[in-house]
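The data below hold one chain only, encoded as structure tokens and taken in the form predicted alone.
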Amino acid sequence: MRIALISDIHGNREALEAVLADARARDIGRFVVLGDIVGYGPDPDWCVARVQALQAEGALVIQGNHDAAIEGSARDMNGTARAAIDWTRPRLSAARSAWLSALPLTIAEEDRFYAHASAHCPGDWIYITSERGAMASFRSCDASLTFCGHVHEPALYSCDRGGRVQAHAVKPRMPVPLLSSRRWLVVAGSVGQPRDGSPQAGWVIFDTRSRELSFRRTPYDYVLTAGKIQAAGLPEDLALRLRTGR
């Protein structure tokens, strides 16, 4: 089975539509949404509705910190993120907000573990940006494969049988065989607000039979989305980030 892992959609309809169209052309058997469906972007209601439809078709959906903040607190977020959450809340129905609030923090499936931020204290929203940060997740979870998002930059780490953690280069569109002799942690990047220098939507395909992982980049009309952010009165920085991928 080929699994499409998508994370950090952040209310970006154009990016999500493009990724789903790309995925449908690649024999995907399961979607996993790793959280942050809302926040930052101008189309939160549409994105929640689309992910709910995916869930009805069998997708697994995880809660992200922006999703949790809709009915919770945005106190620990920076000013731009708080402003976007304040803008988003009244644009979601009570039912959609309640659905976001009820999403699980983690899901385990066979040899795979899914979380938004990390396997280590998933509700603390820790950023995995180094081998040291990945080590805590490896120590907290014995799954063969852990998938998460949150960082907005794709990354890949492995842990050998001696507990040594290693970072690996990420090369979009080049399949990477995940050796069964190591455990792996995959940071999926971001569909709706990449921060690695490319404005294209980032996501991942994992083939459970071949154990091959592919980091994908899908072009979309980010100029349109940036214009919608500006027209909505959301912080200008959010539009600039889509144009620069930073």
Second form
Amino acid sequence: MRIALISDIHGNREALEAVLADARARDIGRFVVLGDIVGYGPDPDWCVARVQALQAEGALVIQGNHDAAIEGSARDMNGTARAAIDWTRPRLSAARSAWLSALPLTIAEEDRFYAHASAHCPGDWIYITSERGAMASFRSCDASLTFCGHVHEPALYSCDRGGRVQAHAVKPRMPVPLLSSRRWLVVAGSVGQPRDGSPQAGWVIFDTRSRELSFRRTPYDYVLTAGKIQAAGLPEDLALRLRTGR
Amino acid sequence: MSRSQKRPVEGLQIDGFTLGKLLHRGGFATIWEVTHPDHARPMVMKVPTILDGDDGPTIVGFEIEQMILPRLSGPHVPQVIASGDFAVMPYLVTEKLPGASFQELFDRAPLPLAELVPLAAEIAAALHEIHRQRVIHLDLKPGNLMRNEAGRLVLIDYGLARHLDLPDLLGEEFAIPMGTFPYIAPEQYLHHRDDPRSDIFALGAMLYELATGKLPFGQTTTLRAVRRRLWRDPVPPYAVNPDLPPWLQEIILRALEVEPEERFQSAAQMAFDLEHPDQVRLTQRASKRQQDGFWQGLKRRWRARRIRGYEAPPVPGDAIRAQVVMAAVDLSPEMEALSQEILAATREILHFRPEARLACVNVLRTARIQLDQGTDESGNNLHVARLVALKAWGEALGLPEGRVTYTVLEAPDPGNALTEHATRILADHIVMGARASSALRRYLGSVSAQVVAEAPCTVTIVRLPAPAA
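Next up, the form predicted together with the partner chain, please; the one we just looked at was the form predicted alone.
Below is the whole assembly, all chains and molecules, this chain first.
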């Protein structure tokens, strides 16, 4: 089975639609949404509804920090993120807000573990940006494969039998076999707000049979989304980021 | 993490395979004969010797092989049949190659030229095939060369290899440069694992050994000794074996250059020179009679103190390409304008590919049934005249000697001859012309269409602009 891992949609309808259309052409048997469906973007309601529909068809969905902040606190967020949460809250129905709040922080399935930020204290929303950060996650869970989002930049780490953690360069498209001799941590990148210099939506395909992982990039009409962000009166920076992918 | 559950013993059954005789017990792995009801062919299973606890390099080498080998294909790679899960017992099952490695053959060196040159060309062509698939071997040595049932050369053991599109599991993790010391390139000593030209160096070392019976840097056993090759040049092969022709010394010493950019830029270029000795451009390497002097060595040693690496290939992974462009041109008078257009297109391509060589080719069409084969004087004259005309055409490009070669092919079927020649010289790009559409062309069929359909590489078709209707 081929699993599509999509993360950090952030209310970006155009990016989510493009990724789902791309995934349909790639024989995807299951979706896993790694959190942060809302925040930053102009279409939170539409994106939540779409992910709920995916869930009804069998997708796994976990909670991200922006999802948790809708009914919780946005105190720990930076000014832009907090402003976007304040803008988003009144645009979601009570039922959808409650659904976001009720999402699980982590899901374990076979030898796979899903978390938004890290397997280590998942509710603390720690960013994994180094081998050190990855090591904490590897130590907190013994699944062969951990899939996260949160960082908005795709990354791949491995932990060998001696416990050494290594970061690996990520190349889009080229399938990487995730050998059973190691444990792996995959940071899926971001669908709705990539920050690695490419404005294209980032996501990941994992083939459970061949154990091959591919980092994907899907182009979408970010000019349209950026225009919506400006029209909605959301912080200007959020529109600029989509154009530059930074 | 839990240790593997099973250990290999004769008679063990795993995933349908039954272990037979133990064929080899090495430092890092054991190799077993195996059978499987679904596979009739002879097979072997390699099982890494995993000691309790942490034994990094053994496992990483096995992991690399498990990652890379299934992604390689073609006759020059052992075919993978299955691989085992680490949680149960890690293994890799491949076809069983008959016979032994080339070590014995190398022990007989120096080999006669008639045996050495075709063998060297064969190894270079096989290496190019691996490089083309974006894999650098990084441990080429006689013990890693074998032949398969069909007699084709096979490069084995990918435990130190690097796939340019996959994570490098060896990476920075291990402090010691890996590889077989007598054969590894200077940049491997400096931990570089991303330059296909490192394999060219190892090939040069093997060729030196075949030609002289000696290793270019002796039986290197220490890292200190490996480090010397950053500044110390080997004794010229001719000084060891005076029967060697200058062109062969040129090829060997070029492959063994310290700076990767001074070597052949692809294994295909090296194979090409081995197959066309008369077209090898001789430099001062060819006539070298002794090692560089003491002062020169000292100067290089002084400079080597600071060297941390060498110039990478101009485009990352560029040496993966053969770097052989083939230009096919029709020199008949009515094709003159088109031949000039082909020249212009070739010039453009070479401008953007400064490492590429050009092979100019012209086909002399012969009758299908040749009554006058080889002996006819006028036939010979025609061949020579064509070669002269072809050179005159190609010289207009102003390429340095050594970057361009000229060949006249005699064949009844030009399309077929061009495709076969391109395959033989491992060309990665063909430039040729197509006549304008005409009744004659429809009647005769198109040579260019045939080449486009059958060529093993990219083909650029050059046309004269058609007059406006």
